[in-house]
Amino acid sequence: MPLEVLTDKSGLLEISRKVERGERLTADDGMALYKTPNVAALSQLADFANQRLNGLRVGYNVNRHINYSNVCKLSCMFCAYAKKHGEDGAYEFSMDEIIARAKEAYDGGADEIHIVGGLQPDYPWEYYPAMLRAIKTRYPELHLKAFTAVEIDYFANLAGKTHAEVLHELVDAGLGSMPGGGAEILTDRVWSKLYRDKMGPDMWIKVHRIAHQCGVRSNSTMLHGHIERDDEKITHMLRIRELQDETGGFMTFIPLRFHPENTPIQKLGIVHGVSSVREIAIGRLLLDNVPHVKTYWIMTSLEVAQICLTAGADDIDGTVVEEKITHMAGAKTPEHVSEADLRRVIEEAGRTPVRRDTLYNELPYPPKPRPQRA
């Protein structure tokens, strides 16, 4: 069915003349897609919108996660990974712990690892420029994405240090890129509720604006499904789109599935694949400067991330191996999926798999071999 008739049944056919003509859309015209019932139009004007930008072609990385630690000083209403010490289910890696899931990365063929963990209480900020050179000086070849805003910030009260002093440290250890995690509702009200022991939606916002002055590129998530409402999802993206053209420093934007179960406010439920759908299609058309969309199969499931990848997503993660904090709230979603596993999933939405580096360049596929290291 042409793209107008179907828009036009839906409602909204303005919208999809903007988009065809590259207009920019408004916070109106973000809550018009969040009432429209049509997901299927709505997935088909986000599909048209991400293959002008990105063709058929969906990126996917061979990646290892580190959750280094999941002691924390925080207890934020939506999480079910922080715990305090002595805890049931608090644990620490040593320092002999990371360098061996990092070797079994390396060996593995990955090619980036993600790092983040809870606000550790104990940890000077030695220790963290400390692991990643760690890691560095031992693989060089893997590209480490390390440690949200969220981190930063409090690295840089640890240490008493700017944001950017702690960042060009952590640039000299290793660090190539900032992951996206901690923006969850970019509003006070929802940051008043849920979390309001942790830094707010300002010094987010802040902390990335300085990460992209030096020279480091992130990612933007969204955590959707609890209490949010739809116009401060929408404030969320148009915060996170004007920073953008500010900065031009953000990869990728990353809708994420709130899990419920193990935290305080489990009796809310989850949502499930039609909002995350929606949340896809609707990040694609609002974020028109931000390159990609990924859809996140750990909290959505591999079925409805290949759905996204028809929708508006053009990024389907990597390989993960051995993710923590969605798992510990409930994810029944595998810890681990195998390279050849998501080329056949991107293959069968009809997309084209393009194995990258965290930065979004592309690489050989099937890779070229790598030095043996101890």
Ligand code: V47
Given for the second form:
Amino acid sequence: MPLEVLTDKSGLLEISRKVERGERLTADDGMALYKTPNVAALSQLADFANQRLNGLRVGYNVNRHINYSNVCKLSCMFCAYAKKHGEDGAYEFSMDEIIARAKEAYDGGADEIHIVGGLQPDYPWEYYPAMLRAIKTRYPELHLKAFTAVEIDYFANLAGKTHAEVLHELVDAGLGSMPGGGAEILTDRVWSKLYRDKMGPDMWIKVHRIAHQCGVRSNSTMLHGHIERDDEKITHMLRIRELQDETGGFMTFIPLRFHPENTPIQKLGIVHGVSSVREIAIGRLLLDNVPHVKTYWIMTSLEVAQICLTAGADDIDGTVVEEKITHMAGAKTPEHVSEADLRRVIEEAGRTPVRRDTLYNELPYPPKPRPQRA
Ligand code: V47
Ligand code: SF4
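Could the form predicted in complex with the named molecule be given as well, to go with the form predicted alone?
Expanding to the full complex; the earlier chain stays at the top.
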């Protein structure tokens, strides 16, 4: 069988047998996957695991990102996006500017708005539910995927409320789900070196657990290509797998390729295509209980994202339109891709494009006409 021929040469035969039997992989298996130079074998194995779950379907969403402000109390070492008040490049969108972007998204046929920002030192807690409510009352068809676990924790401290109370109020205002950002690498060593002023790994896990218990589904991410070691990426993924066993609330896993420009650690340089493919493949193989693995073309390029679709990813994000976090860190990708181009990327990879909503329900293509809204 071709799968065995390739994996035998790569030293991955035992692991491939486990994958074929549907057996859970261990941390040691994960280390072997990181060590193999045979990325073709690794990709083939991950594609096998993916196709068993998702067939040839590849999901994409028509969305728009709104990064409402980059003013942030903190200074994580990998971040080029955050600025202090008055610093060159600092910005805050007014509520009108946010609503104008939501309108543009709605008029352009988007199904989702992805909303995240810095930890704003001077907005009151009430600002955040008001922002969601302002969008949702005008455009009820839009799913609001908003606020990372880091923001939720910040709001809870700001408001003097529990995480659950904050989440319930946000859901009441229109929150549909949570994005997966802020996880970085869930180990104390990386936390203490790169983001020690921000909540740590235990709290990221705790906030997602509470979100899942409150009925809010979420995504998970992993920022790779900086100071992290392979064993730390495995620890990271196994922590996500463990929480997923408990709650089942994660929808997808998204490796994020670190962009170094304009960050205090820019001398580390940037990793390239094979690293992105490897993270997707290992994510698919280790996270056997997370239904989807997403490639984020904004960070990888469309070309590498397309290859990821043959190496374990069954999902690609998204039409995007405007993106600040990666572009302030030197990304050269465009900020927008049309739905037609996304479908073409998927089809060229031999897969079937499926327009989906944020919760992974299939949507009709071409989309049904929607009511005109002011
Ligand atoms: O939390 C920060 C990361 C994240 C850099 O859930 C950087 O569907 C690369 O989480 N280079 C935000 N990455 C993006 C994110 C995301 C993106 C797409 C989809 C989803 C989803 C989530 O970006 C941050 C941080 O981990 N980040 N700085 C940088 N220089
Ligand atoms: Fe602020 Fe988030 Fe950047 Fe850290 S990663 S400095 S919390 S915007």
